[in-house]
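For reference, the chain that follows is the form predicted alone, supplied as structure tokens.
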Amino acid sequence: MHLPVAFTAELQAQLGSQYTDFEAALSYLPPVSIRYNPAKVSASSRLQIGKSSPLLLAKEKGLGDEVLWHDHAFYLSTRPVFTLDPLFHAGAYYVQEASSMLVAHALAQVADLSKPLRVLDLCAAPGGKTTLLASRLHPDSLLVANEVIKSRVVILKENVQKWGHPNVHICHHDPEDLGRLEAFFDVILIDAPCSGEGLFRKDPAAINEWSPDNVQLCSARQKRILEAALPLLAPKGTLLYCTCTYNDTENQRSLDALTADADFEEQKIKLPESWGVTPKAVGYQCYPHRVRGEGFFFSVFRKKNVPRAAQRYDSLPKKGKEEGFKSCKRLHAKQTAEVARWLEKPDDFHFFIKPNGEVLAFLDSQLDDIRILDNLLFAKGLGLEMGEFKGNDFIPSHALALSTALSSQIPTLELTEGEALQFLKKENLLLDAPKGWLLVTYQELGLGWVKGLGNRLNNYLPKDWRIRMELPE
């Protein structure tokens, strides 16, 4: 691997005599790690499902390969073709670089995760850290996943829907556009766009894209993001800043203004020495020769109990708990009865309908906060997508099939691995099945919908979600 001269000089200055080990580590294959979804897969069963699943590969390796800092994650001995595992499509697990999971370890030390929080993942795509947070937060927490790049919102939404938590909401905004949510969030995560030095061995093409000028460009962007984000944090709120890079320009220097701000103080995190994480002057660095993972930097700050700014969103229209929404209205009572039967705990939700006919479910515990977001955000996907009515018939959404809120009373059609892959290619299934809507499942996890018509089954998998590669013989 031919590394840029300027990059080599930077890392030699950081690591001294350890640089040789660092450079050698870049020549090794990157470790593969996955994190299972505890809302869909129990700890006792996570290593026992799927004959070709990565979860079984982990079983063959044994429990010694668990990620030390995350109890829902483990390493794989090889990298399988995840696209060909139905459990991946069902949201049973997420493929995530192990070092980045330290975010959850850090948050647990500085925030009270036993109570509902307002949380913003500001640079969220593709959704790894959003799903990481979703599994750690109180289920009534409001988790907003924002992505500024429009083309990346699609994959963010897909991964969030696979994970299946109804308390996660999507939006597409520049950080500056969120300014009206002043002092709104208890936790803000900034996984800042960076030069990607920590991914050199995972993506060798990143080496050719690296330059000192790009490092400076990234640092300037990071400072702008931080400047826009800090006013959104409530008093006593927690800010987590992280990158997948090594250089001090994007890590230490991008945080200079924050460390100099008297309203913020850095939070030190307890990290066992055996984990190999390196404390820096500010924050913590993962190096691949010391940590079984990629290059990753993170830091944690707390906002002091400064006087809260005037809450401009408190003056928004509000008539009881069901009114005051900008982009949707209360679902008609007759339709509500039909929609409610699709959820395990319908009394926990309120149902609304958008002008385009899309039906949404909002958690009762979040209704006032969602009303605020609905009024102040213009590019958003709030709540759980339930489906739509066509005449008197309700057509369930794909998101509902994957949701952890789905009723256990919905009729199901359990598939073999081959049948599940056939469904995921959006091919017809030649199976005997009753008429009506059926939840297609694999290992009892939802994959999507089919509708039995007596003589055939219609496959309702969205076209954009279908497997495009050829299936093995």
Given for the second form:
Amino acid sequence: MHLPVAFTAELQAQLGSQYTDFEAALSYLPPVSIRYNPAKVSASSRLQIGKSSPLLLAKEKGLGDEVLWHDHAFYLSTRPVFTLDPLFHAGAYYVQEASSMLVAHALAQVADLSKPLRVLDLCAAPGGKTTLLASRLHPDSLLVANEVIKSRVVILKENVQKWGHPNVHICHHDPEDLGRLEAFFDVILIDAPCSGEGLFRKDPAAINEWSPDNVQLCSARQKRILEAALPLLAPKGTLLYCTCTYNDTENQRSLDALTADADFEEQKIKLPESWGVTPKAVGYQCYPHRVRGEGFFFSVFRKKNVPRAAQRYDSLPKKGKEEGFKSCKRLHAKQTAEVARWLEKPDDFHFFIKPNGEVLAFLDSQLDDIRILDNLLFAKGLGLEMGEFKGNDFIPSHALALSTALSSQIPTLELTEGEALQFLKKENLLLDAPKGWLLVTYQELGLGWVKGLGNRLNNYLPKDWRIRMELPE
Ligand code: SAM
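Coords for the form predicted in complex with ligand SAM, given the form predicted alone:
The next block holds the full complex; its first chain is the one shown before.
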């Protein structure tokens, strides 16, 4: 591995006598880790993934080793072709580099996760940390996943929908455009775009993109993102800032304004020695020769109880025909009855319809907050996409098939692994099945919809979600 000279010099200065071990670790294969979705996979059925998913744990004798700092995560001894595992498409697990899961450990130490919080994941695509947070937060928490780059919103949405939590909302804004949500969030996560030094081992292409100039550009961007984010945090709120780089210019220096700000105080996190995490002047660094994961930096700050900004949010109308929503209106009672039957606990939701006919479900516990987001955000995907009416027929959305809120009374069609892959390639399934909508499942987890027409089954997998690679014989 040819490392840039300036990078080597910086790391030698940071690590001193440990540098040789660090450089040696860069030549090892990166560990592969996955984090399962506790809303879809119970602790007992987790064992079944190992036993009956030959693609996922092909070479495993049982489960891999546990990730020490995350009770839902473990390492695999090889990297399988995840695309060929139907459970991956069902949102049973997320493939996530282990160091970055420390964010959940840090958050649990500083915030009360037993009560609903308003949380912003400001730089969210592809959604690894959004799904990490979703599994840790109280289910009534409002989790807003924002991504500024339009093309990356697609993969963010896909991963959020696979994870299946109805309390996650997506938006597509430059952080500087979110100023209307002043003092709104209890927690803000900034997983900042960075020079990616921590990924050199996993993604050697990152080495070619690295340059001292790019480090300076990243630092300037990080400072802008931080400056835009700080006013959005409520008094006593928590700010998590992380990067996947070792660079002090992007970690320490980008945080200079924050550490100098009297309204914020850094939070120290308890980290057992055995995890190998290195405390820095500000925050914590994972180096691959000490931590079983990739290079990662994280830091945690608490906003002091400075007087809260004037609450403009309470002035939005809550009653009346439109109920204060800007982009949708309440669904007609007759249609509500049809839609409600698709959810396990329909009374927990309110149903709205957009001008394009798309039906959305909003959690009752979040209705006021969603109203605020609807009024103050422009590019957004709020709530759970339920589907749309075509005449009197309700066509369920793919997001609904993957949602943890789906009713257990919906008829299902359990598929073998081969059939599941055929479905996921959007091929036709030649199976005997009753008429009407059926949730196709693999190991009892929803993969999508088919409609039985008597003599054939129509495959409703969205075209863009299909597996494009060839299936093995
Ligand atoms: N949090 C993600 C996860 O865990 O899967 C990874 C986030 S990645 C490190 C940083 C993200 O910031 C990218 O999706 C990138 O598109 C986005 N980004 C790039 N420029 C940005 C900017 N100026 N403001 C906010 N986000 C930006």
